[in-house]
Structure formats: structure tokens, C-alpha cells
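Single chain ahead, written as C-alpha cells, the form predicted alone.
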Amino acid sequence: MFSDADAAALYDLLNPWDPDRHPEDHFYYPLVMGAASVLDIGCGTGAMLHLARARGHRGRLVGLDPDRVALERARRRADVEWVEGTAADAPKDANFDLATMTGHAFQFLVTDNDVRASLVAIRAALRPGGRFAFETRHPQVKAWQEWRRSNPDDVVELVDATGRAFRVWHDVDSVLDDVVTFHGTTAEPDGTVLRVDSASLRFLDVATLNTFLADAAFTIEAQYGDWDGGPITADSREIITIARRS
């Protein structure tokens, strides 16, 4: 039996949230430990805000995700907040200094209605002023193309806290437009088959990004195309954006 819990433990064994070691958590840090209160969108297992509230955040901190099993993991924390919800049901009128949707969480609002709540939903829950910071994948790059079997990079092999051993990796079932619908594949060391998840992203480019942004009174403060803080560039696999409360 491969269950929810498994593999909400699992997910932790594959995402360490480390600030020391990942390009993307040290850009995330500073921003979480500099900010008086943080939403974090999508916040699945909550290992962000464990990290901030191990490492001396005084402030509010909540983490917001609609996966109940991965918030019963989350919860292990409990001088953190955790709501069950989507973005859209991010807490109106909250007056948080600092919204946050890290993990390419922002690529799974898949239609244009799910953007343009998300949106007006985390706007109305910052303070005047409150930023707003996640990322997207560049679509130029096209990723997903690098998502199958046969990439040995996107095998990754592991082993759990008990001893168990996982193979997991990913295959791509459709292209369309710019959404990915893709499944994942948890599996015995032999290859057997232990669970399949399947998913959808969606790719915005530039310019549909930033006029969502900006149609949701959204001012953009910086956008990069890397965790350096690089412009964003023909090469560019991300579009980094920290976008301001108008």
C-alpha cells in the first residue's frame, strides 16, 4: 500500500526546503524572515514555514493549501496557521505583509477564471503595499519535454526514513496550448508500480502573466529570469516575479 500520507512524506524526501543548499529557498528566505506576517499559498507540507518559525519568525505565519493529508502533515507545527483552501480562498482583508507561491504552485491555475480569482483573492488579502512573490517556468525552455522515463535526470531514486526505496518519475500525456497535463509515477526499485498522480500546468509567458497582474491591480516591483536575480533573457528558464499591492 502506497497511501496520501505516504506520499506526503514522500514529497518532503523529494522537495527539502533548505535555504542553505536551493538556489530558489535563499531567495524565498530573506523575503519570509524580513516580512511582519506571510501567506503561503500552496503551502502543502508547511516545511517553509517550519523552517521560518524554527529559525526565530515572530510574526504571523499561514499556510494555505487544499490538500487536507498534506496539511495534517504541515500541522506537526502547530504555532503555525493552517487553512484548508485554494488561492482563491485566500483570507480577505488579512493585512499580510508578504504573499508567497513557491514550487511553480502559481502553474496549476489552469484557466483564465482560476488566474483572475487567484489574483483578486491575494490582493485583497495583503495590506496596502503587501507583495506578492512566486514563480512561474518560462515556457520558452519548454521543461516538460525534459519530463519522461527515458531522461535518467528525471529518475530520481530514494529512500524513506524506514528503509523503503523509491524509484519516481514523470511522463507527459498532453500539450495543449500552453497547459501540460502530465502524470507522475511512484514505483518499487524494480519498477513496480506503487501509485500514479496525474497533474496539469499551465505556462504563461511574459506577457499574459503581467497583464494578469497588472489587471488585478498588481504592480510589478522586480521580475527575474533566475534565482541569482538575472533579467529575464531568450535563455531564461524562469520568470521570477515579486509583484506590490497597487
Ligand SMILES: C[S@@+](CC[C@H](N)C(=O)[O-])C[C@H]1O[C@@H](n2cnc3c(N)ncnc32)[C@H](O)[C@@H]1O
Second form
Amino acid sequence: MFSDADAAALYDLLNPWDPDRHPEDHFYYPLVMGAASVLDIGCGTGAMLHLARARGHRGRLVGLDPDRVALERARRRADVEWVEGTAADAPKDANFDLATMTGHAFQFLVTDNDVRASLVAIRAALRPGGRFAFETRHPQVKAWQEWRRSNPDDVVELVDATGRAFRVWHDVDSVLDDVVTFHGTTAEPDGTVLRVDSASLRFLDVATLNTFLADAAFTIEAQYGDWDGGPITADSREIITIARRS
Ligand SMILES: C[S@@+](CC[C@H](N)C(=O)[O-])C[C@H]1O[C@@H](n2cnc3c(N)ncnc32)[C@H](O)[C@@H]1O
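Okay, that is the form predicted alone; can I get the form predicted in complex with the ligand now?
And the full complex, kicking off with our chain again.
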């Protein structure tokens, strides 16, 4: 009724990668276009690297993701390399200029071991001095409190290219320490449920994140609280980090 491939297509409809319209995509765009080689970890359906190639990036572009179905969609573009695996499987000694984790993919690293193993592998995939750019939602604004069907801003109505209409929303199942488990529901416009997807995300605070980075021998080159490059303040929704392999 609603396959994994349908869900991957819907992801692209909900999250179109467009640096001209979305500040977060605008932030990553010059980093990617200015890097000789890019490893996009948690690349999902591959939209960021698709656009980089379409806009003339001539270097090595590799997308890595554990989700086989999302990667199948990414493979529509054959002039980018697509690799199935988690961040901890990042290729060693690959000399990448830049590694990215966009769309809050970093928050899928839920346990300390996940975070540590992933950072060790990401560092090893970079050239000396190479950079790792990623963002994680700042826990202070408790964004998960907005993820509920009773919040009109969280309920998205959309129509796909075939004219099929959908309604999508989220609900939180638990908040345990800094890990939030929630599910997303995809339904017909009348509320008939087509699919439910569960996930857990970790909301690291700045000090804990920076300790993990230091332990993995990354130096923090820059850290921002918003997509315009403002500092992290008491209102910041994001922790946006550019870390350098030291
Ligand atoms: C919200 S999507 C973001 C996709 C894309 N980067 C974007 O900006 O639209 C998060 C992605 O992280 C991937 N992911 C989950 N666990 C991961 C892990 N341990 N290592 C790398 N990627 C992971 C998921 O399969 C999913 O494609």
C-alpha cells in the first residue's frame, strides 16, 4: 500500500534540498562546492550530492547510508559513489577533504559507543586537516515538544507528483535522558494510516558533544547556533559544528 520506496520518495518531497530556499542547505552549499572531495554520511536519498554534481562539482563525491532503499533512490545519479553502511563504516584512509552529516543525521548516533566509533571512523576517512561539518538540535529548546499531532505546525499536508495527497505528523513515545523516541505517521488526508516509522534521536548538549569531538582528536574550528553563523546562545535551536581533523 505504501512501500519503503514510496516513503523515500515522500522524504524528498518533504525535504527538497535547495540552497536558494533553505538556510541550512545554503550553509552547506559553499562547503561542499569548495571541497575537493566529499563524504556525505547519512546521505539518505542523496539530494545534496546530486545537486553538487548537477551544479558542476568535479571532485570525488561519496554518499554513505545504512538505508538500502534510500540509497536506491540516490543511485538514480550514477556519477556519484553510493555506499551502504553506517558512519562507523566510513572508509579508512580515504583522504576526504570534507565529511558532512546533514538533516540532523548525527542525532541517529544514540549510544556513547555509536558516537565514539562513528567519530573515530569519520576522522580516519578525512585527510589531515580535513573538516567534518554537521548539526545537532540543541536540547535546550526541546524541539520534540513540537512533535505532536495536536500541533498544527507539525501536521504537513502534501500532494505528490501523481496527485496523491498525504498527511504527515509525529508523536513522541518517550524521553529518556537525552534520547527521544518518536514515530512519524503517514496517512491519507482523511486520517487513514498508511505507515508508521519509529526512530530514536539523541540530543547532546554542547559540552558533551565537544568532549566527544576532543576525545576523537577533532579540533572545533567553528560552532554556530543558527544558519546565519550566529553564536550559540540561550535561545539557539541548533549546534552547528565545523570540526577539523587535528
Ligand atoms: C533525516 S535523514 C537525513 C538525510 C540527508 N542527510 C538529508 O539531509 O536530508 C537521516 C539519515 O541518517 C541515516 N542514518 C541512520 N543511522 C545512521 C548511522 N549510524 N550512520 C549513518 N547514517 C545513519 C538514515 O538512514 C537517514 O538516511
